[in-house]
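In structure tokens, the next block holds one chain alone, the form predicted on its own.
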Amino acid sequence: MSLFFSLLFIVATLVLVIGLARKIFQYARTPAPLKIPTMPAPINQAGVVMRLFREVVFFESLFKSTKWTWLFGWMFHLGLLLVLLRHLRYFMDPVWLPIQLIQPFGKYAGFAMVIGLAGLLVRRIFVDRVRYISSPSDYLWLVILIVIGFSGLMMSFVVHTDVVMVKSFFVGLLGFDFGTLPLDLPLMVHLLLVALLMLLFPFSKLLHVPGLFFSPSRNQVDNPREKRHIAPWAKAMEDQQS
């Protein structure tokens, strides 16, 4: 079983890294032939940076749209960030001081993560206009993330697993030294679903994470009167004709 998880996480990491790099490269090369920033839009590059900062950190446009969705979405993403930072201790030895300080917050952030996900799932089920545009994969991703969070909370507060052995396994895996995992059911479920998430992430709607930075409606300056906007491919054709 330990060998299976070792190979699974090696493959999942390769798929995640290569798949994300490929998608980001594709986003970066996709032309934006029109000026389509969502109004009110910034009129200089510094304003674009601040707009993206507010969008990434505070979910500004979602807050203006619907407060309940913003609340549950922000709870989930903030909880997920703290949980991920807390999990860095399993991949480093010694553990950096900032990661040590965040441990108590990351432990209880799992509750915020699961509550936020549950709220988003209830929204998809009971809000008519959201349910109408939801596909089966939308529900599946929420369920997978909820089970990942719930199984993690189970290991923290109910059925404790041997975290020293888990850390030894993953630190060794970084050097391709296959170790042994404790055979606890919550841990097996947790790791299996995390690996599944890593494998499917580059091909799912979850790619809104890097995609936000390449969205023309968010990353463009509102200066069509001051400067003519022309996509690189169109400029190349124009140069050839001239």
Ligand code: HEM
Second form
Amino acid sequence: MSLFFSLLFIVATLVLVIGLARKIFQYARTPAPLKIPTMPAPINQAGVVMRLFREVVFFESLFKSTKWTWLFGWMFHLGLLLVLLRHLRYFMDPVWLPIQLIQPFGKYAGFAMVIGLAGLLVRRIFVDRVRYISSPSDYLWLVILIVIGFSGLMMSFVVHTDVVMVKSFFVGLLGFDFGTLPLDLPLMVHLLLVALLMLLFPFSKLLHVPGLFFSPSRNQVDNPREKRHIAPWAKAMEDQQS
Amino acid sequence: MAKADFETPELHEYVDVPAVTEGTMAHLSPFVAKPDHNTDLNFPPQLVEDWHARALDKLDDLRSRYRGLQVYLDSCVKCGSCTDKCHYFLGTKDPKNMPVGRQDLLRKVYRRYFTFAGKYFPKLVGAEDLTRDTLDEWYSYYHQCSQCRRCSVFCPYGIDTAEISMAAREILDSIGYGQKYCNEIIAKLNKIGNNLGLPGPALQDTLEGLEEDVEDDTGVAVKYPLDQKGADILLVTPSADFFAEPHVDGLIGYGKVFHEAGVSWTLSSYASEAANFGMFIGSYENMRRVSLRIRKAALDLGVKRIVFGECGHAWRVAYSFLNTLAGPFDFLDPDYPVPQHILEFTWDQIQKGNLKFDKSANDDKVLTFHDSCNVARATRMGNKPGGQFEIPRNVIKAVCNNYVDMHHETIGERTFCCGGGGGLLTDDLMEIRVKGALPRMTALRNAMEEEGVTHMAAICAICKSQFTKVLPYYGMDMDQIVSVHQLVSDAIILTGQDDDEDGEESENEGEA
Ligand code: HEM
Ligand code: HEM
Ligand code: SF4
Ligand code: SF4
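Could you give the coordinates for the form predicted in complex with this ligand, as opposed to the form predicted on its own above?
Let's see the whole complex now, leading with the same chain.
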């Protein structure tokens, strides 16, 4: 069983890293032939960095729109961030000081994450417009994340697992050293779904993570009059015609 | 389809987000292009036999050339933020007019043929086969989008449904299923030089008529030159400015401003159109072909600057794309941005004190301003972000005493489209035009009742035409829509003007 998990996580990591890298490479390679930032837009690169920063950290555009979605979505993502940071302790020895410091918050961030997800799920089910645009996968993502969070919280607060053993398994795995895991049900569920999430990430809407950074309506500088912007294929077409 | 066989929505204090009602607009599609209009634009004359393969090839081609399209197709998380932002959804209740609903029409096909999840688990991710019905659905709903970009403001990733609509229309054109209105107009422009098909002599006539009118009115010989070599400024303006009310009053205003600024300027018969419908059909090639006319006119006439008249999407193509499509403009005067908006020009002259106004000339009106969608969300004026909102208002306030804004959620970057943009300004789409105007009509009506507004100024030929048609459906008056330069024209005091002898000529020449 532990061997299965070892292999599973190696495969999942490979799929996640290679899959994402391929997508990022595809986005980076594809030109944006026209200047299409949503205006008013920043007029220099520093402004663009700030715009993206506000989008990533505060979900600025979403905030302009629907406060409830913003609230739940932001709770979920902030919780997720803290939880993931807290999880880094399973992968390093000794544990980096900042990661040690957030441990107490991280523990409760799990609740924020699950409450946020539950709010998003309720919205998806009860708001007719959101229900209309949802396919099964949209519900499943929320369910998967809720179950990951719930099983994690179970381990933190109800049926503790042997975290020392979990840690030595994953630190070992980083050096391709196949260890053993405590075979508790919540941990099995937790890890299986985490592996599933990693496997599906590059093929799903979770591509919103790289997508945000490559979105021309958000990452372009508003300077078309000052600087000529031309894509390689457009240049080639021009040269051919003149 | 000409007569109203639909109900105009009622105006209430607020536009309530409607309950989703499927299929309310499925019946509406614009007329299909005639074969020779398609071939004029290098598209197949009619729907090709192998449309299935060719449509997919085109989609694949486009997503490899437009990063926006690829990223937008992948990134949507179905958060629902955009669902209540489209004026066409608010006016029709049809969920396929929700921005994400509209995107999904293309996205479901993208997923089915180009993604792992869609190939192997189509049901799970809502992927669907491309069928003949899909094409009709695309044709219908991608022509119910005015490419106004309101949705993109509120999407956490900036997903711009306008880009998706353009791509879908490009795919449809590439298999010979183009829209009559847009393709006919582009073909006409390529042949004659403007969307209305007005040949050079007709333009000459009109302009001479304007010169007479202005002289009768003011006693000042303001010139409206055409094809004048060696002029400093080439003015490119939407062809509606040459003949229809209230557009033409704007053109009269531009001429008066140029006259008072003391600059030499000219129109061109070869490039007598600011509008560029190549953008609406998402065709880079056609958009470029149209743009190159302006470059050629500027070179042939030997001008130093290019200024654009009042038009929304035209200003988008001009401001954001012209340098890309038809640049570099290194043969023009580097001291001025290329191109400039007429409002940038006028505002600059006002700030320099070169223009004199009698604001009371507009005292019969209480004004408000409609931010045109393309100007607001796809361009800028001046050198600060947001200048596209400030400069038009500054100019209006400089020439009018009574100005109020409409509700803040309906202006600026959140402005609602007039309902007729993006190639929808045709009678066969009247139903969606009227219904899509609901949010703007509501805001205007509220401003009329609460603030006593009488007129709404706009800086877009499409907005002006659309409102002229649509205001009466909502029980308002078609004359309530005015051009910004019409207001300028009414208030400006020309040097040496009959009814106002204010001494010797001011020597200010601007910095031309
Ligand atoms: C740069 C990092 C990220 C940013 C800026 C970001 C941003 C967003 C935003 C703005 C939304 C829409 C609002 C909402 O529904 O919450 C969203 C949705 C979502 N995000 Fe992220 N996200 C990030 C990372 C992640 C990661 C790492 C995951 C997965 C583990 C994730 C999973 C999701 C899911 C599942 C949804 C859909 C929620 C729903 O169904 O309503 N996000 N994200
Ligand atoms: C290989 C990756 C992971 C491992 C080995 C792992 C393991 C664990 C363990 C052992 C706990 C219990 C902590 C304790 O008892 O104090 C836990 C808790 C938790 N896990 Fe994970 N987990 C992983 C990935 C994830 C991911 C990707 C998520 C979120 C999407 C997540 C969400 C949670 C949450 C919310 C908790 C409860 C709060 C907390 O203790 O931080 N885990 N996880
Ligand atoms: S671009 Fe405008 S018309 Fe098109 S879907 Fe978005 S909001 Fe609606
Ligand atoms: S706001 Fe953007 S991410 Fe959200 S549903 Fe609309 S298009 Fe998709």
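Keep in mind the model is a prediction, meaning the values are calculated, not measured. Numbering follows the first chain given and starts at 1. By rigid core we mean the largest C-alpha set that fits within 1.5 Å across both forms.
**Student:** If the two forms are fitted on the core, does T13 show a Cα displacement reaching 2 angstroms between the two forms?
**Tutor:** Comparing forms between the two forms, the T13 CA shifts below 2 Å.
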